[in-house]
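Next comes just one chain, in structure tokens: the form predicted on its own.
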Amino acid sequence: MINFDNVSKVYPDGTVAVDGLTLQAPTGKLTILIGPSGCGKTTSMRMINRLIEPSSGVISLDGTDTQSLNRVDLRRRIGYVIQNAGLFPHRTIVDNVAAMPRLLGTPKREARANAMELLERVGLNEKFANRYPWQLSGGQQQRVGVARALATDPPFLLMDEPFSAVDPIVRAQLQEEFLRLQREIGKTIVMVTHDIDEALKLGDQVAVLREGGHLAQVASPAHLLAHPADAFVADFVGTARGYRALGFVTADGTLGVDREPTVRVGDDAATATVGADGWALAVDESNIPQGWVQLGRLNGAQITESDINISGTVAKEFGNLRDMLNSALSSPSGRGVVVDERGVLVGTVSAEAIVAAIRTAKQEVLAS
């Protein structure tokens, strides 16, 4: 556990940072700190690891002062992954990964043997270990970044806006790479974000500051979408916040799914079965689905794969209602797709279906 107790940080101006903190961070848990810019936040983190000295208050470490222990030794136990990586640009990824247990007196034939499974884990393969940080892309050097941080196998980890500085789609992966990890690793973490969806997604409890350092509620991210302490954390978390809130209702197989017709590249336009508006879901031979045709405008000819409409997304079978009615809106016939965890087609739902659940799933927190 990482906890806070009182702490503040005034700089010698008088610009207060952070006021009287007071905050656990729980083991094996994820906790986001997020807030307006000039909120402290990145301040909090970084007394941590004593990158800033706190004026006041004490951190400790299951238990341990922070101020109790040499910088060097206190650092050793915690790992810390910074926007960009940061990475050794005259180095391999092996040897970026492998430099600190190196320096602790590893032998180098187990660091890099340690490495390399660690490279694994964040998903890069071997091939990527002799090569240099300027060879990767953005979202790779971000997973060395990670697996450095890991290599000495600490107890507890620092984030700064880790996936800040990569395209959204990178982002959104390595968000779920970074979450199947902590589920295998189950390290105390602290991470600094601006990103409202990523503090919901990623964190076991989300703490908002506002500005001067203080904390204004520290919460499940269900929690603080459903309540919110004040008007301040309301406006912060958004006026999407109900929408946001479905990401957390599981669609737990109640809902009704109702069997769809289904076509393939190749099928003749004419003789498919085709739903009541006109529309068929394309699947391949897997019966994975493909995207949406609409069979009325081919005339009779073979279906191609210029002809699949790809906007629609799809829904995990017992995953959360937020997906299942995003399915069915951006879906060109309405309908959203719903598939298993190996992405086979189970069947579609209908976004009054998904409203009806929404509303039921509503009556059930508010009676609770």
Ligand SMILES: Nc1ncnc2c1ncn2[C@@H]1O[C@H](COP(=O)(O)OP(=O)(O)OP(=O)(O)O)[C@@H](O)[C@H]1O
Second form
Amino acid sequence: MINFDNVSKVYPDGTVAVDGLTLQAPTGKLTILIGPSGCGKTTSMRMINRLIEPSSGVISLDGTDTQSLNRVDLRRRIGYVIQNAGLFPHRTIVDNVAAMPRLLGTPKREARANAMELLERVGLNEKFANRYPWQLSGGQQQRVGVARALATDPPFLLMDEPFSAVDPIVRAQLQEEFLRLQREIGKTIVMVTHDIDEALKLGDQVAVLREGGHLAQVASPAHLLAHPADAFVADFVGTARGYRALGFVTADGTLGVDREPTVRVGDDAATATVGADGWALAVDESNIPQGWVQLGRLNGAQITESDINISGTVAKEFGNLRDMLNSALSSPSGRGVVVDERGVLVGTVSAEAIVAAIRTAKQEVLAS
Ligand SMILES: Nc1ncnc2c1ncn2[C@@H]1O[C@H](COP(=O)(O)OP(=O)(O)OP(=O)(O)O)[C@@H](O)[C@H]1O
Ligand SMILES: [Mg+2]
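Please supply the corresponding structure for the form predicted together with the ligand (the preceding block corresponds to the form predicted on its own).
And the full complex, kicking off with our chain again.
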């Protein structure tokens, strides 16, 4: 656990960057720091590994005051990932990852072998190992940054906007991969982000800071959305908080999933079964949904790939109600497509059924 006990930072020019911060980052969990620019997120994070010294208060790691540790020992226990990866430009990727263990005395062969393994873990195969940072895309560099921070197998990880320098698609991919990795490694992580959706998606708990380094609220993502402590937090989690909150409500057995007749590419449109509205769901030979076909429009021809409308999304059977609603809203037929863990069709669900489930869930949340 990382513990902040009444920690403040006043810079020499008198700027109060952090003011009386008391906060716990629990072991094995991911704690997010979020708040407006200049509210003291980076300062708070850098005080943990003493890149910045607190003016007052105590920061401890698993009960040990960081001031009682020497900085080398301290930093050996804390991996650090910064924005834009911050790689050494004149070293190869594998040497970037192996640099810290080498510095701490790990023999070269061993350090490189470990580095190769870590690169594999963050999704980079050996062909990247001997390249230089400038020969990698932004997203690949971010992965190297994560591998490098993990190289000494530290129990603690600090990440300052680690995914911010990449486009939204790569970003979502890195977030998913990182969540998977964290499920395996279970590090105690403090991560700074500007992005509320990233905070809600990744955080076990989210700490919202306000100007002047004051903690406004710390809570789980679902709690933060349902019970913002004040107008500042409510505003910060955004006007879409009702919709975002649905991401934390799981669809249970009470959501009525209907059987849906299906068609396949090659079927004769004239004899195919079709819903009352003329839309039919196309599946492949494994019963995995491909999209919707408007049969009335085909004039009795055979169904081809190009007849399939792929605009609809699919939702997992026991997934969240936001994905369910999104599936219904994005579907040209108005019916949301529900699949099992393997992506195989379970059935469809109407927007009305989802809204009814949302009402029930809402009453349960309000009652709790
Ligand atoms: N070395 C310094 N000397 C004086 N003031 C500083 C120094 N470093 C940061 N500050 C100030 O301290 C406050 C907090 O800065 P910090 O970098 O922690 O903010 P942040 O929340 O990380 O912001 P951002 O979201 O823009 O990265 C800001 O007002 C900043 O201008
Ligand atoms: Mg910052």
